[in-house]
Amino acid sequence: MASSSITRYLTGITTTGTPHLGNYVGSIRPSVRFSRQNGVQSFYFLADYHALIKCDEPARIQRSTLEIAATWLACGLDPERVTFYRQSDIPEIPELTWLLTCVSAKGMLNRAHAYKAAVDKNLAKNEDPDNDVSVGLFMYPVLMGADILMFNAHKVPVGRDQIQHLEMARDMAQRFNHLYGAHFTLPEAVVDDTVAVLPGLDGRKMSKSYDNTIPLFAPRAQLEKLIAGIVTDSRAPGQPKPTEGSALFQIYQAFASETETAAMRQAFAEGIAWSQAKQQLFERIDREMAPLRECYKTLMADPAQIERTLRAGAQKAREQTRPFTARLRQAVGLRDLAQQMTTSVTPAPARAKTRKSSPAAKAGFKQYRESDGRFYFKLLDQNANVLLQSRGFSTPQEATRVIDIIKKGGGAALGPLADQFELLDATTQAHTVDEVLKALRSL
């Protein structure tokens, strides 16, 4: 298992579609800023294997890969400072996917949100549960686990809908470590609720599925036209306008400074005309995007240079993935036969004892969803024994809220929240509160 004082962050971008302003505000801009910090090692990859699950148009995947790579580079991602690569250029990732497949429980994958949603959709139509469900969709969490564990990432920035995949990656890592020794770091999800979720032209979340997006590098004239089409209410010039719930104001706030935002808020209160507010929004966005747009156009005009950048990133990535995969192959028994001839085979009981004495995983919380549709969490000790088992919650946010209270409050939080969980281990025998507190202190 890799060890370093540097914190490793990993971010994947699926190569389907063209980036829009929502992607920029919610992911690209904050990620690029973060990559410039000291004390972090950042990995950014174009998830083109994942794209095959969603898209069967080769030209679209190729075009999207080019556009997304150019977008990240135009927005300031420095390939000299980070490891920026294309997933399909790392052959060790599909190999690790298979190794993880062999230690992953099918029952765990049955609970994956995307697979369950597809099954539920089929059942609602009285069709076979697995109708049109590909093995790729079913195995998506394992491939994602390989992406993360290959680089022993400590932190993975995700939305709340992706937390389950991080928990599955941790499960795979724990199982592999238990069987073959401590090779994998247990990754943690990083959910930043302060990152803006940008509304689209119709006020709903900006999303390609709603057809309400503003392309990130739309030409100036197109950008102005799209912003003019943002849905507003019928309040006339001179009438005060609320900022709450206003898509126009929220988009402006995502680009403006605090001073600019305060000025726009005052203008709303004084009854600024919608046409004038839209013009100010257009000018503010264009001021930030114009230089990036020009850089993007230059990059798109030279696909060969982007290809060279990605291949250089893959070479840098493989300096880590090749030796690590060799160690994993050795660990599971995929070994040189000549070498094995001169190496004594450890008897099975001794191997079991060695595995048991290998470094244990850290204590931690695990969140998951059961077949009843409710959300649960467990607190595991360093030997994967269950110390706390929650009751069912109607939303993952409720479960997360209780976890946060326990983490912050420690032992003081156990009493007031006693109705939210049980003190159990794997055999349903009660643990002492001291054991639970010890695990909490180790988080």
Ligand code: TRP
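Keep in mind that what you see is a predicted model, and the values were worked out from it rather than measured. Positions refer to the first chain, counted from 1. Throughout, rigid core stands for the largest set of C-alpha atoms superposing within 1.5 Å between the two forms. What changes on going to the form predicted in complex with tryptophan:
- Once both forms are overlaid on the rigid core, the distance between the two CA positions of residue 42 between the two forms is under 2 angstroms.
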Contents of the next structure:
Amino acid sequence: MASSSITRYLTGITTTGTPHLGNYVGSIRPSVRFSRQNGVQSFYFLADYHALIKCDEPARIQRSTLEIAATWLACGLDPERVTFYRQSDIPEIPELTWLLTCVSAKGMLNRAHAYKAAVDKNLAKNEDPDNDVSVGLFMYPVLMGADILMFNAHKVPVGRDQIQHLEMARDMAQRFNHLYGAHFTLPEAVVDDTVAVLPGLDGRKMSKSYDNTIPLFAPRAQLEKLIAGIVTDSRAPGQPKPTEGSALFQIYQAFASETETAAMRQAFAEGIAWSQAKQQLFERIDREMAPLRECYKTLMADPAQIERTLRAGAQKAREQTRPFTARLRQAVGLRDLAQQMTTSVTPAPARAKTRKSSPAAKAGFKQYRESDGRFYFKLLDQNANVLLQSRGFSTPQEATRVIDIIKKGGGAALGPLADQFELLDATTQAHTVDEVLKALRSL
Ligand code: TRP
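Now that we've seen the form predicted alone, could you pull up the form predicted in complex with tryptophan?
Time for the whole complex; same chain goes first.
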């Protein structure tokens, strides 16, 4: 897909809450390192429109936006090198959201994990399925699609929970391109399995929803106290301790060098006291965080400077979003009326291509592996339009098995599979189902 050699990376951070060590290890630190590489162009933005979906406390949104901006800057994000902006400073994003809304199947959004979870929760309580569900929550994936497609990002580093959103963004891009010409790059999710998922104080994944986090810039004394509270077992000093399953060890490992980790492993085997191990963990984290914490304090003391940085970022971003939006408006027909009408009412290269396509081309399934390491398949029609996009499978055999069921069962297999395997997440337009059936018949 990439037509130039520069790969564009884009990531959004929802502005609710205060960043914690898990965010740092899992996202901020790797992203900042990554943004310094050559040959990449990165976009980082504060997803404050998304924040409104989850949070109706204006002061908290403002506070969190400031904290998250200061955090990324303190952790070394260079706004000269990357494009760092606030989503709500880019009016072209909600505009694109609408254009994408009009090409997104409602059925696709019905299947979004977050929405489905909310509905299932209501059903379990015998409530109306949409009780307390805002249209904002329902539309979340479309807004996210607009974030990504607006910058024609090639790669989107995300957590596993976001893969479905990327599949949907691809689907919106495909559908739009099919109707209006090749405007959007199809983005790919990048899930980095080498970065650790940091356990929290109670040993479960560190997450705000478990209330087990260590705030990234907790002052020294608070950091020490929180670390002292990490769950351990009752093994006494002198008793060997397994590193396997130890939250303390895993957190240490996320900060330490290989040599330091090896030394800690040895100390565990030799029965280091938990209190001592905690002390070492505290010192190790503090060594990395202390300079960043200082920088963070300085930044937080001057919010006006952060505001200026974000506005400058928005200006840089809008150098792209403004002309691109003009092009998209033109493509869909939101045009200057004085302008000469184009001969074709719908100038869709995709359709033109359909007519010209070589008769030799055949519809068929394609199996492939994505950079997230999972195995996918899609069903293409004879013009190489994607009709059906699978979810990711952990083995190619699983994917093949599903393909076989579809081939054997034809149309009748689609319905049951859609639920069982979350197939068709990406393609639920009625016309596409018809096309799928047509393609299956032609196999
Ligand atoms: N949904 C993402 C999250 O909760 C945040 C986000 C919003 C995002 N827009 C995005 C991430 C665009 C990547 C690209 O983590």
